[in-house]
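Just one chain is shown here, as structure tokens, and it is the form predicted alone.
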Amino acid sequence: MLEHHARLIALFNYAREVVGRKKLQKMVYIAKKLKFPFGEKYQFHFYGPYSEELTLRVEELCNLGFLEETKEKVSGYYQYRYVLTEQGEQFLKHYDLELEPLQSCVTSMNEQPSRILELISTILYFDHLAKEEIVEKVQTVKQKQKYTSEEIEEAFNYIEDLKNQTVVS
């Protein structure tokens, strides 16, 4: 049961810090689409794929003292910052998780802006479609984001790079 929690803690261990709930949602979703063993269920939401399960799990980890959540006011809205605590590190030691390839993936994703992770996760959400159809879907469901053709193409390339650097057995 707590193995799902341990996998999330491993992600935070690799990231060191995640700034933004949206960024966290997208990072876990992308990792899941890259075949890492995250079990959270996702639905398409206003900002792309969203998991209520993940939100609840993160809240539990905070309540258990394994994650520290800091709420900061930034330009008229609140942003959340997550850091793994020493208790969380100790909890992780009880699990033998084979997630080494996840480290480079998480490090890379954590360097990306949330806006780009939103684009990448939306592309992956529609990955059962042909590339042209994916582009059309993105331009329709993410119209307000005004993603350029270059950004969309870069996102496809980034996804391929992630797939090539993360080989999960």
Second form
Amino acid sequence: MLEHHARLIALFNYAREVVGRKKLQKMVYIAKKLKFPFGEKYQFHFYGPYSEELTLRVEELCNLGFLEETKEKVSGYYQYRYVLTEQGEQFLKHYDLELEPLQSCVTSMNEQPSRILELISTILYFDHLAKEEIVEKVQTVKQKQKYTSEEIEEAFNYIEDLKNQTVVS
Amino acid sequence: MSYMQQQLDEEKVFKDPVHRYIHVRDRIIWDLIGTKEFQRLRRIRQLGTTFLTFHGAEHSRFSHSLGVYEIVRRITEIFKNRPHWDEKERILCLTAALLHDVGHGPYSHSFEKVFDLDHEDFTQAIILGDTEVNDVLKRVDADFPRKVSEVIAKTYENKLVVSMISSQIDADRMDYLLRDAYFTGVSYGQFDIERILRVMRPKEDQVVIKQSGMHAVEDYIMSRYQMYWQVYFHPVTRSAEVILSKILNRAKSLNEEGYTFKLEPLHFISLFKGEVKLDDYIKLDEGIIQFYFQAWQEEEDPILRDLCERFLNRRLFKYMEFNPNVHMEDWHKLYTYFVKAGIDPDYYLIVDSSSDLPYDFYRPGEEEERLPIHLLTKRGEYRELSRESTVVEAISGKKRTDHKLYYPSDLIEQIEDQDIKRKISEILDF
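For the form predicted together with its partner chain instead of the form predicted alone, what are the coordinates?
Now the complete complex, all chains and molecules, led by this one.
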């Protein structure tokens, strides 16, 4: 019962704080691609992989008092900040999720700028293609982000690092 | 003349209760409608189990797909000769609109959850695989199926084309809101689509709305909001959906345990194995599924038998509001009492959340989270809708989530242990 909600709470528990909905979207997507059992359905949107299900689930967690959402105005637009509440921690105690390998993955992703997470998640979205095709696809669908070759190469390396440090049983 | 440019000798029309007429002049559209994969959509209801709540909701994904095509056709007429619009993309837009749901299966929401499927994968497979749809698309050129699949997957390079079929104000949503309102018979859900289409403007990478059309868009947003609560998220429909999912779960679980079905579930074998081939998938429709549900009413397994009987005869679960922050201890107690009473809680005590549904509200969101609806001012600037409209701003900030606990009140009434029955009744408040 509500296991998907509990897994998200576990992610917030590891992250302590997530700043930005876009960052959250990409973190969950990347974790899912690393075979962590997140059930949110993703589709490709204007800014890369996006899950409406995740948006709604996070809203549910906020309405239940498990997450605290703060809306801040940052250079002309709004940004949302999420922190796990005491009640959220209590809720998590009802579950035995065995998600320890997620901790280092979440900590590492949370340190990345959302622009880079957008690149990484877009690369992973096209991971059924060959590397050259992925690069071409990223440059087509993310034309406006103007990712450099170095950034793209670093993103590939970062994905490998994440895969190596997060072996999911 | 190339196949893409070929026109029918005479325009064909489909009478339609929402758009009055659906006009087909392009040969490729007529040919696609005639394929077996597209005709299959006649046998899949647009709203799944909603007909158990609103008896008129029997309309199919076939009529919705034609409706989306018709809206996009009208948009392309409005966009003709405007800046940013490339007339060479017209047929691509029309075919993608027509085929955007071609991969939907019967009761796809429940099937996808239980069997870990994604109808969008099957849409891609039907467009790119060995199918009649692919045969038609290839007549344009060998690369055309890929382009259609990319528009539907939203990864096509021309984002304007993508946004016509999939965005916060797209042909898909506009058709299903109007069509679902019409067939359910609800009075809300109406908006002035003619006006919205007239104020749509093509821009480099999205469709925007002239600011003068803001009030028509407000009506669309209100329609979306009301349809969500009154139709899509109706608690009785959710009860039917919960039972449907549990039937599929039970059948899957019995198969894993080696249970011998009286009627071999041939159409479910590949689903049970998790190896669903396109040919198997295309054979599935609601008629087939209901046939099995009929047959499973005669099965030895009491849970499968009971759940099918409930679904077919509309003996649905009752429900109560459930707040996981307050009721978790109650839920654990109920789980234990159900076990003691011999009622399997994994099939008869279910929490359903708003996030379990595939519908959404309009959200302005955060910068670069998701593309919002943009109004185009006279100065040529973009303004996000909720910043300009107090109506949209007001409903954007409301609490829009809930959780319900579903249970079979009739089985609880039959519990012989009066102490357990009383304890359950006290928590469930009936």
